[in-house]
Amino acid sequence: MIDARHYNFAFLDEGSKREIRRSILKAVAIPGYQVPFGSRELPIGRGWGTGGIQITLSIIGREDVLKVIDQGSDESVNAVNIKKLVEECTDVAITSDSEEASIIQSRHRIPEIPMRNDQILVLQVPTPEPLRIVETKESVTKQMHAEAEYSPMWLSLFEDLTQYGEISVSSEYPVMVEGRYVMNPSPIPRYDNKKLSDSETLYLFGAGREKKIYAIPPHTDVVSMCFDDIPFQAEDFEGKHCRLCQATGVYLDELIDEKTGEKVYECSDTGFCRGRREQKTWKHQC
């Protein structure tokens, strides 16, 4: 357990937080551009969301309310430990209700309930460079972004299409931001890509191991890369519903019923599902 008396508010020293906030401001000013930053050491292994945690610790204030989700769940090991770390070094309020939260840190999902302008969504990113699948050298990918030379990415998508009959990328589906930068939207499912474009909220992406921060400000044009004659397709849950709250038009996890052996579906966003079951007056926009 962290003894708050021995640490600065939000764990990081004020100089570190200012440096990270400056990187965030630059990222907001250039949507989709990866801004290098001095990633700090944290009492958590790299690759477990340290980039997102550093952003959260740098922007959180005493009056904020925090929600942390991992693959849609509020109660996963990753989400619980991050909440415990932030709570013990800030004493801010923690919630599982996305409407109550002012800052939401997430891994692999964007909440089902549309976020507001007074909220910030922080996404944990393992691999920020979308061109890594076509080019391994950092110096080359930087030059490709500078020259907007994205033909290898288009070729990669085309090869995937010819091999499988469709683009098989299920997560980290590349997007074009403001018609300029190709960006990795983090390991969110394709279903969530549409939530990035013209959103009311600010999206911040942090990669601690790769030491990169990037952002999508509110009302930014974000388009999933696709071909003119083959439109982008997200996961299709038509005719399916959550067995717990009966929700439709949401992202569903496919499970196997232990008793019957049949396929069943549950809301990936556990907070949204819990709210429906508690008969909260949430108005979901598909």
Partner chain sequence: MAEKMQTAYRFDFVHDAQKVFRELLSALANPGEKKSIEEQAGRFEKGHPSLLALGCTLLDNEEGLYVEKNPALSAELHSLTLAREAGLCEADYVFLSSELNYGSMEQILKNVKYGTYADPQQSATIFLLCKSVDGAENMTISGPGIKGEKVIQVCPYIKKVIRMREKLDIEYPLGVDLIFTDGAGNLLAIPRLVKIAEEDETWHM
Second form
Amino acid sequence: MIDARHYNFAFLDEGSKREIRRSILKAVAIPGYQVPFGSRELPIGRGWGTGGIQITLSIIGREDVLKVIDQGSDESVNAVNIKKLVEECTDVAITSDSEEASIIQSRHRIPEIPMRNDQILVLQVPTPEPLRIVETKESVTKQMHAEAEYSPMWLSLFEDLTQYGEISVSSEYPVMVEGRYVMNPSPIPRYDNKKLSDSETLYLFGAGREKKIYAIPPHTDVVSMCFDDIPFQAEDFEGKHCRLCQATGVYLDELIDEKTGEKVYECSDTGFCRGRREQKTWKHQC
Amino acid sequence: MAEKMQTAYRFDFVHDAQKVFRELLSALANPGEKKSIEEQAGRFEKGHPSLLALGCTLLDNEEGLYVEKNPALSAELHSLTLAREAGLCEADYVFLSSELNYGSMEQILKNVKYGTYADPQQSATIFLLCKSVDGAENMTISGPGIKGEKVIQVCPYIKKVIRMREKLDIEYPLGVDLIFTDGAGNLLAIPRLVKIAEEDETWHM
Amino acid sequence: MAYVAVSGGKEAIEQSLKLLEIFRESREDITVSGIKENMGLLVDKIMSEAGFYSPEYAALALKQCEGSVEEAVFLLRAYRSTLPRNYYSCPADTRDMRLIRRISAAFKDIPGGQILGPTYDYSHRLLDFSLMEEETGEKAEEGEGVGSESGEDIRCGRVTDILREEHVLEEVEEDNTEPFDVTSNLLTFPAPRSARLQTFARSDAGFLGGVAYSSMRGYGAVHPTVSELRCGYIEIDVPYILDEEESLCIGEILVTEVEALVPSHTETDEEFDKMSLSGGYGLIFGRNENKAIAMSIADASLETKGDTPSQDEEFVLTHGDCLEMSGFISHLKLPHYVTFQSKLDRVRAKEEGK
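Complement to the form predicted on its own: the form predicted together with its partner chain:
Below is the whole assembly, all chains and molecules, this chain first.
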């Protein structure tokens, strides 16, 4: 634990937490709308997940169980570092089991195992503004959201389509929320987009450097922006499987086998992969 | 001095406030589901414990507060949180300590901030203390946070207030979020996008 | 897989922190008060970019991070997030400043006089090898050294007060709206001037210098006259909680203030006849003269219209924060392999399409 004489529970002072909490409540009431907030500086770099961490620190209580993943991995240096900070200033339980967790903070992935209604997923967002690719100025994009003026966005997708024959946006694929707000789902792969719609869980998005908070409540309508005759395409892992747990139909990391030099695949969600393997060993033992 | 007040009320501004917030968050994310802040409200011995617990969770010197016809509650919330008193049209948070008559309620709904198209978050949140959130009135609601449609049982007053808000036809994303609570520490949130289903409307008429 | 190795993140971080401690350790210790006493200008720079006035904590931060400016600013900013904000100070009038230095480049004689004060401006930048041998404590033994001849406090009105009386300064209405606070609100555009000034005051000195330099050199048109540069102490008051009419002095802070003057923009003869002087303003924690001048130029530049970077409000106000820029640049060191995999998928799809 860090010295309680100098630091409050969950690091931030109560005034900062209250402001973030008020913003979160507004974000939930207006799904997909980016609520501006007075982002605080944290002991971790701006651009390293401080939006997500501020949300986590503002919502977390002594009884919570926290899981943090980066790129799907519990052990990645950034995930470890964030867990360490939260643990030091709250003393809450930490887990790598996504079913055990009450709060999961993540960067770039939504866990493979569907989340429940009593859990919250906090996503870290580097550039929250989905319209930034068509307009650099914040004053203009703010107005575009106000007027629901999204034709430049549609046009950009269409131009992309005509130029390449399919839409070339890879991750951070824009979505439309409740037919009103275009939203950046954070740099999750397209494969994860479908998990945002009509889910059981609450998604909170935090962008610390850009000072925005937004949310997708459970059972909210979230549609990846696409054209009627050109279906939205997730990443294609057909015919590929995880070399560790044999899973198919999940998001895979591509690696080069050090011995053979061949391309091999592993689950991106390491907690999910480990769970599958442990269950298998257990079954074998029976 | 702040120390003393906290001990007098036994409400822990760190941990109790966190609990109340999470219940409130869960209520807003799952409209129509009843949540409870009974334990935290119980830290206040007199006055309106549920409203005090909610106030101490959300208010501070940065926010404008309006309390209808209850100077004692207003003074208490101010001394606990330093929230500024604001007029109805400017208030960020409106606290109603009783079920006002429908005329007054309508005036409040008509005059609070709805936010702007550019900044819809600059809208008011109304906290309304009912005799009891529970009731025999069936209400079918839908919207974000609700799987399809959902039938809940509430007191008739709540349904009437939600209907009143619907009649105002406030164009989304503008709006006003409603939080109902009662002496037993129940919480029920009906954010701006939640609607009473059409069938329900005709069925009752 | 290299450093994103699926396991071992925890051990790797622990070892890295140990190494850092080894790098920080030294054979010769330096105390926090030693840094405060000897590195005053560096301490001032840290305080200004952190937006946090505490010479002692700034010195502590410097000791903790091997003297890195961005890390020290980072430490102070993070600590600041943990402090409750119970009071807002009353507006301070810099006419009441207890001066240690005050010059005007506009007039030779100014009421109150030019006070050169401590400045490197007229020093010869020759490495002074005698300092290699300077003994610690020498100064203490000399006892009553610098600053002991106590004189009276110097306070005086501003140069612009004279110009205002002559009506050559642009008439501006007093603006008493509540200042915008960029530390607790997201900046929106067009930004109120208070937000602009606060952002500049906390801005990275190098960035602000570059913006000002570009404007003076030709990407923009502000080549101002420094009406007055003053450096000194101002008292900070807060409202007394039991009686809002009264206030309490909580201490004084050292600041550098600059008022720069530029002729108002004229295109027509009529406008030329009405030409007056308008101002740019700079106020920075500590002795921080170039940053204060740069701030006044950047401020004046935003009052002009044009297409240069220094005239683009959103550009200059969103890219100068030390922490935001270094945070986002350094985040590229984090693994990005999920998004990279997704990009590969798109690139390969195109290749197959060909």
